[in-house]
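There is one chain below, alone, in structure tokens, taken in the form predicted alone.
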Amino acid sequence: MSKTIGVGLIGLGTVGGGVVRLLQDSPCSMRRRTGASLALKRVAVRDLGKSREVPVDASLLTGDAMALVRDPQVQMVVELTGAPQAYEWISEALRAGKDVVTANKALLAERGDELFRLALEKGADLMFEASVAGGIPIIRMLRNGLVANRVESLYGILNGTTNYILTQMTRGAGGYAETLRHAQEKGYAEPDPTLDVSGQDAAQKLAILCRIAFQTTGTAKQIFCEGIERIEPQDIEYARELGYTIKLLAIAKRRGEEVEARVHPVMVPSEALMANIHDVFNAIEVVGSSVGTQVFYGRGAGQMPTASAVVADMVELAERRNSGAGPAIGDMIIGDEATAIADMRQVELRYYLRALACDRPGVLAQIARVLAEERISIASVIQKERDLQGGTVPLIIVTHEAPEAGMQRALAALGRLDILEGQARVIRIEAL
């Protein structure tokens, strides 16, 4: 017999509006696979009497998302805010056993931990696919797909916006603040894009991916992050004069019993997939030891690619319930056999380094100098047209690999020599 499972909405902004017309579209094929309809119950606002899109019996709003946790006519919850009391709103709806479904990246990146393990205990199910890659169903692959995989590498492009940015300035369009700008006018960048072209909202997303592929229970914090702000029009060019494009990828390798977990601009070979994903899209290219290279592409963001992710989870969720079956969260939970993130200032890389240099002899054995006394061996040199004007020529390094700490304290110690204007630019190089 068909069960009716009630839902709690908290938030009915772009994703939870796409949420409500997908549940009211109900395709068959959705309720075929339930067995069971999913029912909005109560729908939690910050505005009560704000006109939306779509539209929702008044009778459903609520202004405290607290209640909407504790109603029992409410046995799933889908929090979508975002908001500073998420954690609260999720966390009272596990003890409850009640079932939830989040997009919040943030969140889980932090605390998930907490959560997966609440719960558990809870006999609750938390899904969370909506959380990365928008409707590309990245989550639900790793965690059922390539169940029978080591898997062995992930790289990502995992933000649209810098993403967006960098395409723009790849194809001429402008510098990095005038491209910003463009895809602000677009509605491809907040306000405050701060988030986005840091990197630190790809780091949250990979912090969730690298606990599902490599069993880290690292959070954010601790993964590698730089964001685009400084890459400049001449490192576009530079890097296609070498075969490169720029990307901001993240990266998760193993590297013995450690993983690599990084999320940087990379240069990429520019016949390589990630650097031909192009504009908002966002793409997963993972290594798994039975089945290879497999790729995953599509719109990381947007209300309909990301609300289609939520109710898929809602679906599985109805199923679980309805079927009897338990709680499917137990795969999230790592005990002493956490894999540790390994130090950034070990991982060894190839490095693309752009300098002004005086126009005097000696100045290129010197840089040289610098980078021998760090082990740094040099692959190739290009040296430009000298500045007329200032005296000084761009001069190009790329080289070979070497550790990241050696890099950092070369460039420390060209800072200190009287032979360069500015500061000298790097950009980490990686073979896909």
Ligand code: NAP
The other form holds:
Amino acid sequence: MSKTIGVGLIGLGTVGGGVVRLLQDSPCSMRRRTGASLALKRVAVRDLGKSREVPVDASLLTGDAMALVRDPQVQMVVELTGAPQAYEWISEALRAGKDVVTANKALLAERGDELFRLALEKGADLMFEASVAGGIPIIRMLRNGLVANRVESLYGILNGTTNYILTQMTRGAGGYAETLRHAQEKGYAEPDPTLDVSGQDAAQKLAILCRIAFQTTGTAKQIFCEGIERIEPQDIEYARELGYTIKLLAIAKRRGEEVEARVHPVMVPSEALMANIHDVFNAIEVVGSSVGTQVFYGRGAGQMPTASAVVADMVELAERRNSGAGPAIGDMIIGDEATAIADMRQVELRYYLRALACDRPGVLAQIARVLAEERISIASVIQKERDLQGGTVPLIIVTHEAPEAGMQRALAALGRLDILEGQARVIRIEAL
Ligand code: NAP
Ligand code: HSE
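Given the form predicted alone, corresponding form predicted together with the named molecule:
Okay, now the whole complex, with that chain kicking things off.
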């Protein structure tokens, strides 16, 4: 028999508004699919007086999200705020055995372990497709479609803002500050862009993907993270000369019993697929033991792509409740078998190193000696002619694979020598 599932929506902003639109536009097709109706019973917002783009019956609105969670008419709570109280609302809903859908990557990356366990204990479900890569159903793919695989590696462009900035820089539209301003004018970057440009947003998303793909329990803080703030147009140009394109990648790879998990700017071969993901688009390349390489591509943010992922979770939960199937949270619980995140200092990579070196005899030899002392082998060197004014020359060195710890010691040693103007810059290289 067809049921009505009462939905409580917390947040009616960009994503919440999109969800209401989808529920209003296609209720029939969802009922056909689920055998149940999703009925919006309450909508919590921060400012009850705000005018809304999406029409919602004023009687449904409340300023008290906790009262919404506790309302007996609400069986499913959809949290779309990113507010600091989200943990309290979600845990209260789960404690009451109510299913929850959220897009809150920051919360899941930090406290996912606790919330998934609580859901299992209380016989409820917690779904979060929209928390990573917006409209791309990557979580469903990893949890269901690729379940027969041992994931060997995962490379993601998981942040649209930084991909837009790097794409614009690569197209010659300006330096970092100028292209960030363009991104803000277009509404891609927040007025305070720190979370995106520092790589933390991508690290939160990677922490969630690593839990599913590699059974890690680490938080985003355990993921090595470097942003794009120091990338300069000359790095983009030298990368091009060397056959590379610079991208901010979220990378996870098995390394023995551990998994490398890191987010940082990377030089990737310009012909690689990941080098050709442009503007605000996201992409994830997964290598699975049975399927080989698969790539998922699409819009990683924005109102309707993100709402599409939220509604997919709501429909799945309604189907499960209507059919009497129990919660599907079991695979998110990781016990003693958790895979450790490898120490970044032990990770071995190739490096691009750019320095402005004094143009005098023996300088190149001194730099080579510092690298040699750390057993870092040089693969190629480009030295440009001295410009007319300066006494320095741009020097670009590409290394063979070397441990991160050795490269960091070498950078510190180069900084102590009086032969460089400013600090040497390093960008890691991935063959893909
Ligand atoms: P948003 O446009 O800023 O909307 C936030 C909504 O939450 C607003 O309706 C706001 O109410 C409401 N709200 C905030 N604090 C509240 C409180 N204490 N009680 C009740 N309601 C409260 O945010 P968004 O872009 O839709 O993002 C929502 C979530 O989705 C975040 O976790 C975000 O990380 C995630 N997400 C967003 C995107 C995207 O493309 N935007 C993509 C993926 C994931 P008022 O309207 O009254 O201010
Ligand atoms: N700010 C994110 C991005 C979207 O630029 O991709 C939300 O996850």
